[in-house]
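The data below hold one chain only, encoded as structure tokens and taken in the form predicted on its own.
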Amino acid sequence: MQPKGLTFRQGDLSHPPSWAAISKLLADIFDFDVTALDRMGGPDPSSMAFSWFGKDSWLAANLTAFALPMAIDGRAVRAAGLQSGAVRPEFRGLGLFRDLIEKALTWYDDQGFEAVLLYTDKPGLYEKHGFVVLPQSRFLAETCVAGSAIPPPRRMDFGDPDDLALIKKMLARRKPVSDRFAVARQSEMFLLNTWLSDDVRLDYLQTLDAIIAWRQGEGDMVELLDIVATTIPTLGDIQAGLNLTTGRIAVDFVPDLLACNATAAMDDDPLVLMMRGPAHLRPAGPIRLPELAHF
């Protein structure tokens, strides 16, 4: 298709104009500032923008893809990813989205990926393109064995150059957080989801050398976000380490490799995650992607 007055560009971007052109569009539509990125690195270089353009560079409509590397039933998966995606209110109506889903799709085949995700309210929009929804779980811990003590952790501050080097080359080097369904690499959106949250707390355990992603919930809850790791720790030594003696601790990933008793309950988010890909790798049993990894 080729909308009168508009024109198709397919690119990364390493390229200022787009990034800018793109991070103003979610700006515009979703009141989303995604240009935080720009202190802490920059963009996710996997990324490839698929956009139609008007005149002077405006950006009508966008969709971007991503690497996700997954872990999913104990196999590495070659998985991708779908954002960014916004249509101007003045475009809407043009089969634009739709366009540019198709053509998303068909690099991502030619990319050789074996799945890809996405996350919407309005899943309608995608089955016709062949994806499920995943349908996700809350996970509440029961009981642990306690750790013993160690250290006092350190605050990790986004502001202090070294602590921003430490975050960035733990992540580069993580660990999944679960064997059964998270995240391999996506540094980018660990960055901008933690920047964004003025609530989360990212404490560094030198003696487990892990970054623990956490907050204080209602009452004496306490929500685990997120591990930042190359060996995981039990939960025991993360609650030794915080100093937490609460009892009630919520867990925002599949706590399979917490060495811990959890309870799972059905996730009504109206925003749902979903996968296109062959049915073998979709995820057994209660899943769930942590916040900090949304996209």
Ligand SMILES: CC(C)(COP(=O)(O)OP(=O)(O)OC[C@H]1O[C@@H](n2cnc3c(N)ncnc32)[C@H](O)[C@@H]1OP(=O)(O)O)[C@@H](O)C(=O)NCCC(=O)NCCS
Second form
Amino acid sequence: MQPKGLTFRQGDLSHPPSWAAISKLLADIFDFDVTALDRMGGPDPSSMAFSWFGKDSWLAANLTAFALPMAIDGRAVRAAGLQSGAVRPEFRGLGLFRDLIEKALTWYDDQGFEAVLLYTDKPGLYEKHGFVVLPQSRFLAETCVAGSAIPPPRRMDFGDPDDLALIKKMLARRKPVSDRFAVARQSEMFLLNTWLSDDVRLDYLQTLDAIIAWRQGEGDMVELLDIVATTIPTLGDIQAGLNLTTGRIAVDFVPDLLACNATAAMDDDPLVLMMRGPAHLRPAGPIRLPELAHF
Ligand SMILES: CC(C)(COP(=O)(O)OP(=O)(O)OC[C@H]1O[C@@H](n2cnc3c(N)ncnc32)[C@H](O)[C@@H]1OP(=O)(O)O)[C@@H](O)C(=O)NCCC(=O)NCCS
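Next up, the form predicted in complex with the ligand. The previous block was the form predicted on its own.
After this comes the whole thing, all chains and molecules, with the earlier chain placed first.
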């Protein structure tokens, strides 16, 4: 297709005008500011943007692909993500988005990705392209064996260059937080989501060499959001390290490595996770991706 006045471009995000144009489109359409990434090392270098541009790097429509290596049911899966899908209102209904999805999916297949994941509140937009909804669950930890006392954590601060360097170093070498279903490597969304949230605490437990991302929830509920480490500590060790006395801990990921009992309940969030790929790669049993991995 060749819409009047628009030019198609495909490229990574290392070109500052392209990144600026995508940032502006996301701010205009979703009121979402991704420019914080500029202070934290820039956008994901694996990104590939599929875009229809007007004059002067003005962006009418965009869809961005990026590498999203996953652990699914104990297997390392070469997966990718799709994000930043938007068309300006005056260009909607012309088939621009369908064109971008088709181009992106051809690119994924050419690159040999095994699966593609995305979040959406409009699953109908993607079902016709082979995506299926992966129902997510909420996990509530029930019982675990308490760990022995360890030195208190150090609260990490994004504004401190040494802390930011440590967070980035640990993200680069992290182990998936679950063997059942988790992101294996993806630093930028963790950094951006944490930056944009005003109540996420990042505590570094030196004895465990682990960064624990968590927040105080409602009442005495604690929300365990993510663990950045090369060895995932048990929930008992985390409770001891953070000196958490509450028995109610909501876990924002599959808790198979936490050595605790947990109950799972279906999540009815209208924002759903979808996957395109062979049926044998779809996870068995209840799953969840943490909000800090959202893209
Ligand atoms: C949703 C959006 C990307 C569609 O862009 P568009 O260029 O108007 O879409 P197209 O004209 O290419 O239509 C593609 C298909 O999607 C369908 N579609 C369009 N909007 C849809 C919606 N809101 N929900 C479900 N399907 C939709 C069209 O009917 C069309 O179906 P077809 O391929 O069977 O003919 C655009 O409306 C938009 O940017 N919305 C705001 C941001 C947003 O929601 N982004 C998607 C995030 S997951």
